[in-house]
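In structure tokens, one chain follows: the form predicted on its own.
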Amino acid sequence: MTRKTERSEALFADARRYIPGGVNSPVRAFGAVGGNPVYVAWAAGARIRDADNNQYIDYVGSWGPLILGHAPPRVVTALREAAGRGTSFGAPTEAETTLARMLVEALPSVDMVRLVNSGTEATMSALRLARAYTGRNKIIKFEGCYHGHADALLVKAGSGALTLGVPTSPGVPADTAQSTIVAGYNDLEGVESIFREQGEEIAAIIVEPVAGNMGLVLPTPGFLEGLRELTDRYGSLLIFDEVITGFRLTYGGAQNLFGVMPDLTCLGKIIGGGLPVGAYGGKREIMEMIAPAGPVYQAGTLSGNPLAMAAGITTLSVLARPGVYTELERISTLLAEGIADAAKRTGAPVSFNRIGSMMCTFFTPDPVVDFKSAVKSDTEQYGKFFHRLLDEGIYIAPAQFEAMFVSTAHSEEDIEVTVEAIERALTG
């Protein structure tokens, strides 16, 4: 289709006068693919419409939380009813306990949860709690895994496997970064080496059980199990960042799918039904260290916001119904097989990763199993692919190192249209 862009371009120019870079989260600026961002004006089901009245089939889904699609009627109704009772109280509500109970019942590793406002807040709070519980200061994170923009997590690997992290952003104190050790995702041997050298100082490992921020990268067999064994052996905690995977892969999260139970779990996205939300939870003896039950301080004026609770409770209630994930898997499989077949027919030098309703096309012919293999991708070719799809009315992530998300709102017709567009885009 011939896209109009004048209105979005004008809106972006105006935004740059008042907002740094014109956006409130960097990837939205299209810096990784070039061009100007699409300004969304309306959305319903699997489709969005921009300010220039172009319509797209959407596979971003607000970066994962919209597993039921945009503006699902049940969620919208719940939000209207909740808003009519008040939008924020700064006091406890029954809905907070309801959502907390649903999370505890869905996640076998979780006895108690604390609701917060974002995934970043959940991970930074979980790390503080882990340090307090173990009496240790160092943490291990993995290259290519993103856990929010807290200082201790904005680090990259040093010059060797045992080198402590160095800041990746100005404003992150070097001393803070030095408490973070960066390991290779899916490199269990490397993690074992770190523990042999510094195990008595390590409070926790934090990991995305399925990495979703270097593109989509699955854990190799035994990797998560090995992390569990190492943390048990050295008295450290294992933290799963399931902000993306929680309730995306199955009811509960990746821990249910893989059968590996962490000590602490961080959640977000789907549990708020599209509204700002986060949570962290785990074993009772750990969680009862949080104020006011214990000495570890964490607070938030809007934590447990009644609108987010209403959207989250409604979304999880729908997902808990029999057959929802079976149908989502069926639709996701159609798309995945269609993309794989299109790649074969065109001979495009790409590789493809998928688990459930998350998937990613990498512009490299080699398998992608970690950060080093992911960054071999041809990001320039991905940018061209992205814009060709945009012109075809298909909206995917404006960055190579992000995942596509399928929702229950995507139809077989949507998938057919998408696969045909992808084949043309790969042909170039």
Ligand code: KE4
Contents of the next structure:
Amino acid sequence: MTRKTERSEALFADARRYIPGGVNSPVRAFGAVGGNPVYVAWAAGARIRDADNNQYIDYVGSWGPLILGHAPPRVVTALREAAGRGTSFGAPTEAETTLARMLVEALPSVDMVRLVNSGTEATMSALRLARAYTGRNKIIKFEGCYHGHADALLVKAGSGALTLGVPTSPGVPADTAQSTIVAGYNDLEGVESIFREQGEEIAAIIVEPVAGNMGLVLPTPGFLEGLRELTDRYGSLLIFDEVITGFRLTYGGAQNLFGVMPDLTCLGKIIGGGLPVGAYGGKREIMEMIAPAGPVYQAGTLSGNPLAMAAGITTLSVLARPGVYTELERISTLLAEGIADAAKRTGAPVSFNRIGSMMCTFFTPDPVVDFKSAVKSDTEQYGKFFHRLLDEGIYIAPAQFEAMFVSTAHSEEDIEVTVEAIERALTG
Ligand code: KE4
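Next, report the structure of the form predicted in complex with the named molecule; the form predicted on its own has already been given.
Let us now look at the entire complex, which starts with that chain.
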């Protein structure tokens, strides 16, 4: 497909005059794959259409929230009705309790939740709460996991396994980064040695129970259980960052799937149905430390706002219906099998990870089981693959270290078209 791109290019040039890098979130700028971003003008179901009228089958889904596809009619109707009753009050509303109750009923480890406006707010607040509850400062995060852009989480491994973290961004104070220890995802022995050295100082581990920010990497059997055992042994908290996995893999969290119960859970994306919503929750005795019930401060002007509540409640209500995840699994399996067959037929040097409706094609022939194996991927080849698919009308993540998302709006025909395009894109 010879894609016209003039309008998107003009919009990008204009945006760069007013917005840093022309975007409001870095990954959207196509920096990891080259070229200019497509400016989306319209979307419905599994499709987006850009400012030059090119249409694509979309596997980004706004980076995860749109598990029902774009502009699901029920969600749009609920938003219209909510907007007609007022968009924000800065006062409590019944809808906030409704969404909170749905989250508590879906997540076995969660007795109470606080609603916020983004995943970053959720993880930032959960860390503050864990530090207040334990009276300790240090946290452990994992290389390749992303938890939003709070200072304490923009940290990479310092030299040597047990030394403290160093900032990944200017502006993060060194002494903040030094309270963050960076361990290897799936390296339980490494985490154990950190606890042997510093266990009494560690407030919490924060982990993506399925990693979606180094491409898709699954927890090895026993990894999450091992983190649970270590945090119990040393009196630290276990925080699951389920901003991506929450309601993605099942109605609830990865915690429901793996049967490992964290002390705190962070949520976002799907629970807002495309509107800005984050949440953090956990055991009552911990959550009741949050103001105004307790001394740990956290606030937000638009937290729990009526429009986001309407979108979130409607989305979860649809997901709660029998058979939704079964059908999503069926369609996702068709895509995964199609990609695997295409890779085999073309002999392309790729490996592939999938769980439920999340998947990732890595441009490395070796299995990807952690950060070190993920970064062996040939990002230049991924960029070429991305652009070939774009020209074929398929929109996947403009970065190798992200995941592909299938929605309930994707049809068998969409999958067929996608697999054929992927086969051509793999042959180059
Ligand atoms: P937000 O602040 O972007 O709502 O959520 C931060 C966050 C927290 N935890 C996990 C596991 C996440 O994946 C994210 C954000 N995800 C990225 C993409 N993987 C959002 C895309 C972007 O940064 O534009």
